[in-house]
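The chain below stands alone and is given as structure tokens, in the form predicted alone.
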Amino acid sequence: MGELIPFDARDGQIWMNGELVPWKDARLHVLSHGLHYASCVFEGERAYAGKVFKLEEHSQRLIDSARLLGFEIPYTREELDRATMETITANGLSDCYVRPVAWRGSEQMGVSAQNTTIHVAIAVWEWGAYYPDLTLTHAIFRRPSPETAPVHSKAAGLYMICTLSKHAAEAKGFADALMLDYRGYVAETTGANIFLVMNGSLHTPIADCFLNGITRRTVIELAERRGIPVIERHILPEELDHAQEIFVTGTAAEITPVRAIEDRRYQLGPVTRDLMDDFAALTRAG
């Protein structure tokens, strides 16, 4: 395995506040209110021989995280969407992860913002499969309630009980957590959306206290063109013994096979192995 090349280290170029610049030159002061206080969204995405899959769906969501918590990128859709392909071309990349972050600058120090600039910053590099083997652990931490926290938004803030479950999954020598909901049902995992094969259907858990993602809503598609039922609805915690198949989907993870839930073992089945083959094709097409 080669040396782990730390990020701010690389070369190439990272689009930020309307232009390309060098990569080690992309640069933050430590008094940026995004870093202290999480006034910050970003996304995540892929690029498949040079295209980026549903790249309008991506720029209009960070625009629309940004405004569940409170500012405005001051870049139209159609500009974030532009500048990722300039990005792209730039580190001369076909295959590659794309990661656009907005956050509130260092004008102010404090609770309150509403004055500081807005930045926004484009990256992109070679990102493999997320999940080489993935096993999950029952998360430390639950999705949070709607009434406490922006859940629709892609906010940084978010991700922290995030980080923490996954470490502490890693620290039991699972790959990830699979995290429940403020009310106790299956949720996600740390980053990625769940699917349940059980009995020819799928099923996976309602959206409504985390995200609804993306690559989540084109496997909904795939499945229903290939006739396969999909129910969305609470999934309680002990119905993971009645799967034939688990998966998860994302952006980062695509489709991926769950291979065990604690001591529960799971196969690659026909369903998610299909599933796996038409998201293959569709990010592939022209």
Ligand code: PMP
The other form holds:
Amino acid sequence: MGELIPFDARDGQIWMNGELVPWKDARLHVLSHGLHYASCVFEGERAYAGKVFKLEEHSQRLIDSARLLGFEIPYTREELDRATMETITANGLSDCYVRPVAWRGSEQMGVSAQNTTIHVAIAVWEWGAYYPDLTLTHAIFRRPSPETAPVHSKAAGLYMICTLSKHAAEAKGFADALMLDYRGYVAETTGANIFLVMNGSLHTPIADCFLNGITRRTVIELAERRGIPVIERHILPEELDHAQEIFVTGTAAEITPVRAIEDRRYQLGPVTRDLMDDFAALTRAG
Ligand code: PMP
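Next block, the form predicted in complex with this ligand, ref. the form predicted alone:
Now the full complex is given, and it begins with the chain already shown.
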């Protein structure tokens, strides 16, 4: 997967502020508001056989995430869609990850940033399975309340507690952290939504303080198509013990079965397997 080559030292083309530039020239100044004050939003997308799965929804979410942080992306959804496809083609890829990012520039260096220019870039690269063997431990941070942060924005700043939680989990030998929300209910992992299979039904937390993932919404549709009841509700951490199967969903994670949470182990069961098959068929169909 080439993960060992630093991301700023690779070859290819990156779309930046309206044009394709050589990968190594896609730079920003160190005095950028987005870097200092996290006035930055991003997306994560996947292309399958040359087509980005749910591209329009991702481009729209980038625009919406920016609006939640008080800034307007200077491109329409259609322009972002076109720029994404242009970037994939320019890099000669067909199955890849796509990373659009938008941030406030350098005109102001303080908390206020009303007069900053908005920058947008789109990079693409090959990226295989996100979670080859998913084991979870409880996170050291909780998802904040909607009164504490713009929780429905895919904002860079909200990932601070994710990186810290993931590092703490990795230090204990786990692949990732399971985050509770500010009330103590099960929320999500540091980069994916979570589903429990309980007696033939799917249970998933209400997305009222974290990202209502595009993959999460797709999986709910796929389950309903199969006649599997889907129950969105508050889930207490004690209930995880009573699930027969657990999986997570996300653009990078796709549908990944959870092998263990702390010392409780789970099998890859029939409901997860069926949904993984349906999801693979859907992404292949484009
Ligand atoms: N939660 C978090 C914190 C994420 O980073 C992601 C990945 N974008 C998701 C959930 C899943 O969202 P999606 O299915 O839209 O990729």
